Structure formats: structure tokens, C-alpha cells
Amino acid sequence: MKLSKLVLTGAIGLVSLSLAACGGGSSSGGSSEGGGGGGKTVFKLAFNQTADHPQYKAAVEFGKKLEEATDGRYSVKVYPNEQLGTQSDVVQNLSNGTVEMMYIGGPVMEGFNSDFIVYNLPYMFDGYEAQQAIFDNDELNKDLFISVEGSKNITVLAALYAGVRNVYNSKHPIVTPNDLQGLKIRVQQSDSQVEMIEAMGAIASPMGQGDVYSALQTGVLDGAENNETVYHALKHDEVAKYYSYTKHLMIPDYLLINTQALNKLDDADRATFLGLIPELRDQANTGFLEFAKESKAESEKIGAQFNDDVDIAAFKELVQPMVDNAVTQNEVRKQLYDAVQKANEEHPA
């Protein structure tokens, strides 16, 4: 894969810009252990899911490999379960440098550059292979992935597979859009996700992941939408038994780093760091595919009902105007959208 070379080129090319953008703000580069200037630098990586998740495991392994490859100069400590805050909170801390790295859901990135919306739109990718073909295309994504370095001091290191998102709720299976009418469904905190779920027929309730279980338990929410891994890992299968394969989203997660922290590495350590990113991505992606199967099986053991009888065509028709409007806003979005359509044709599900 070429992703590490791409990010390295962008990071070096914009080092002056990113440093200027930081002004007199917080200096970043990780916490130092051992005192003085010779201690190990440990990057904090924030994660909003559990330590069972393949993205967590891939990041831990990445930290070990980084420490070994840099003779102990650098490592990564992963904080799962929103220990450092919700994604919306952490991304601000990432920008100012008090957190160096994080995983983030694609929709949150729209707040920094609205062109990220293309990959977050409903029914955009037909399958896993098509999505991977897009995120293997460094030339296509290079400008997008460095687009918030100057404004927010954030570099996108990789886009990762995050499963297929479906609707689950505590009331009944979802077969047609009528079954969503009146249900309060949690979505990620972005305008596009609110627009999507409302177009599908539900009442959108954006909130942080850490609040969803109690909201489902108390009836503040009727349901949510996510993949099988989150459904089981966060115990939503205990309080929302009906999981229906609407297959409305295949949005990526992104691995981010504070641009200043990345640029403070010397050339050799930066190349080492970036060279390990494709391994992290591959481990996380392949692990996710298996994790989704295991999660579904565990949810079924405690009584969750999985429904494949969904009128996907009806849902797709309802959200198509949203998709058409979003992808015709500018040439960048049109280029990304056209590339996805080509990948769908070349990699049918």
C-alpha cells in the first residue's frame, strides 16, 4: 500500500503551514517518560469503543511495533471506552495537541471539511471490496486527507473499514420505512446523519456513544443504528432486541494524528511511524470482518433477533435526493462520487 508515502509527502510539504496554524497554542508530541530529553515519548490514542474491538487491538500492536522500531523512543497508549471523552470532545483536544491520536467516525470529519460527506452518504458503497479499492487510491484521497492540516492541525493517517450500519430498536423489526415512523433513533453527531435517518422515516437523536445504553434503557431512545460489533460490545442487544439489516451505511472510521506531533518526529522516525500504518489498517480491517460475525452470534445467544427481510430499495429511494444534492455541490465531491460508482461496478457485492 502507498498510504504511508502519501501522508508523509503531505505532512512534510505542509509542515510550515501546520506549525504556523498552531501559533502560540499547546505544544504537542506526546508525554515523555523518564524525565529530561531522553525519555520515551508516548502518544495518547483515544478510542470510543471497547478493548475487545479489532481497532483497539491493532493500535496496541502498532504501539509495540513502533516502540521496537524506534529503539524505545516512541510508543502509543490506547484509551478505550471514551476514557478521554466523546469523539466530538476529543477531536478538539487533538487539534490543540493535548491528545496526539484518535480513531474517529467519518461523519465527525464533516465539521472540519464538508467534502468528507461523500463517504458518509447512505448506500454509497456496494460492498467491502469496493470501499477498500477507494481507500487504496492514494491519488484520489491525498488532498482530502491533508485538507484540515492548516485549519485544525489534524492529519488523516488512514481510513478503516467500520462495518455496515443497520437499525436496531426495542419495539419491532424494521421491514419498510413505515416501521421507522415515530421511533427516536440515535445517530452520530453530524448534519448528514440527522438528515439521513429522518429521510428514512425516524426521529433523529444525535448523541455521544457513551450515553446510548442508558437512553435506550430508560426509553429516551427507541433505537440506534450501528454495526453488529457495537451493538453487542456496548450491550445495546440487552435493551434493543430487534436488529434489522437496512444496510444503509458503510462509512469509514479514520485514524487521525495531531499534525504538529507528526511533524516533530525526525525524518527517520516519521518514516518508520508512517510505514507501520498500513499494517495497522490491514489488521483492523480483517479483524473487523471476523469480529462482526462473532458479535452477531453472541447477541443471538441472549435473545437478539436479526431480521434480513428489509425493503432496502424503498429506503434507498427515500435517501437518494439527499445523495444527489450532496454530491453535486462541487467538483471535489463529484470526483469522489464518480470514483465510488466505478469501484462499485468493478467490485460488485
Contents of the next structure:
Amino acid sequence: MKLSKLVLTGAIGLVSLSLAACGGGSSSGGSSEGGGGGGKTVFKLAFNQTADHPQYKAAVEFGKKLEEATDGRYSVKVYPNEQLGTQSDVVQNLSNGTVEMMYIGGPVMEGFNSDFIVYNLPYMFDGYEAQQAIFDNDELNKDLFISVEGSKNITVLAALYAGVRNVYNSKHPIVTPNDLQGLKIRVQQSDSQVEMIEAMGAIASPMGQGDVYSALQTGVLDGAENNETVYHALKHDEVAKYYSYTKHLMIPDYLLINTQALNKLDDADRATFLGLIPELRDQANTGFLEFAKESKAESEKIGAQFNDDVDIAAFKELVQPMVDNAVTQNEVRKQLYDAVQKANEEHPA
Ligand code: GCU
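Okay, that was the form predicted alone. Show me the form predicted in complex with alpha-D-glucopyranuronic acid next.
Now the complete complex, all chains and molecules, led by this one.
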């Protein structure tokens, strides 16, 4: 399996564009220690999963390398376990500059520019390779990503692999859409995710990730949909033991930084910062593939049942009208969608 080459080599271009747009002024930039010219800046990076997760480890490693390469001027402190809030709350704080960095699930970005939806639609990517080919294509994504800089002060540093999402619940294995009927399933906080799970036959319940365990435990939820890593790390496998491979989503996570915080770095430090992003992405992606396998094995040990016998064609048929409608709304979406189709043909799963 080929690992993606690289991140947004164009990010420096994006940053200088946004610098021009905002006149370089800034109210944000990380907490400073030591004051004066020799001060140290620590970027807060919010993360909604555990410290075992490869994205956490890659961010910590990135922070160390950054600190070393900038002689201690810049470093990163990663806050796992939703300590700084749900993704939809944190991204507001990132936009206003009180948090500098975060990982965010693709659907939450739709609140800033709805065209992000294309990469969050069910059965969009045929596999890892096709998705990587899309995120290696800086030219394709440039306008989409830059759209949130001017308006929201958000710079997209990288798009990361975040696994394949499947449905799990406390009642029974899901084989056909009939089995989902009437089940209350948690989805990420976005309209597209609500529409998707309802088209698949369930009752949608959007909420932040941290509330899912107790909602499953108390029966407020019957299930959720996520990759194997969340299923095990957040102990959902203890309270919803039927995990079924609907394989309905392959949604990227994005690594974000507040644009002004990034622009505060001088040119050399910013180049150093951006130059380290591809390593972070590759470490996180490689780690994820392994972490997903380990997570599944751990869930099996405590009795979770993984069901591969799913009528995927039936689920695909149910969500197709939603997909067709979403990708034909405007030219941007059509172009992104066509590119994904091409990547799927060139990189069969
Ligand atoms: C995955 C994804 C996260 C997302 C989470 C969720 O873990 O990587 O970005 O927040 O699912 O379902 O909320």
C-alpha cells in the first residue's frame, strides 16, 4: 500500500495570500512564555480522541520537531479526550483565535463551507488509495481549502485518513436496511450525516463524540457509526457489541490552524512549520491503519461481534439520491466529484 506523498505543498502560497488579505494584523498566536523577543509560543492543539491515537502521537512528535527546529521558539501542546470541547465548539474558538490548532472531522467543516460535503458523502471513495490521490492533489483542493481562510481565519494544513465508518449497535447485527429501521444512531454534528443515516433507515442523533458512551449505556442511543478505533478506545464495544461492516463512509479528518497564528511566524519559521506537516500526516496515516487492526482485535477479545455479511448494495441504493443531489448543486462540487470518480477508476480498491 502506497502512502501518500505529501500534504499541501501549496500551503505557503495560501498563507501569503491570506496575509495580504488580512494586512498581517493578528490578535492570536498561541500562549507566550518569557515575553519579549526571546519568548516561546506554545500552540494549543485540541483533539477529541485518546492519547493512544496515532494522530495524537503524530502531533506530539510534530511539536517536538518544531521546538527543536525553531530553537524553542515554537512548540505544541496537545489536549486529548475532548478536554477543550466538542469539535463544533472548538472550531469556533479556533476561528476566533483562543485555540490555535485542532483535528476536525470533515462533516463539521460543512458549517463553514458546505462544499466540503463532497468528501463526506456515503460511498464516495472506493478505497484508501483513491482518497489519498485526491488529497495529494493540491491544485484540486486549493479553492475549497482557501475559502475558509479569508472568511473564518482557518487554514487547512492537511487532510488525514480517518478510517472506514460502519454502524454498530446494542440490539443485533445489521445485514439489510430493514435491520436499521427504528434504531437511534449517533452521527457527527452535521446535516449531511443526519440525512445520510436517515436515508439508510435509522433515526439520527447528532452529538459530540464524548457523550456517546453514556448515551449508549443508558439506552438513549441504540448505536452509532464509526471506525474500529473509536469503537474500542471510547469503550463503545462494551455497550454496543454488534459492529456491522456497512462501510458507508470514508471521511477525512483535517488538521487546522488559526490563520493569524500561522502568519505570526516569520517566513523561515513558517516554512519550517509547514515543512514538518507531511511527516505528521504520514505518521498519522500509517499509524491509523495499524491502530484500526489492533482496535478490532481488542474489541473481539471482550466479546464484540463483527459482521461482514452486509447488503452494501441496498444501502448504496438508499443514499444515492442524496449523493446525486449534493454533488450537482454547483460547479465546485461537480468538479470535486468528477475528480473522485476518476481517482476511484485509477485506484480500484
Ligand atoms: C472519528 C474522526 C473524528 C470524529 C469522530 C466522531 O474519530 O476521526 O474526527 O470527530 O470520528 O465521530 O465524532
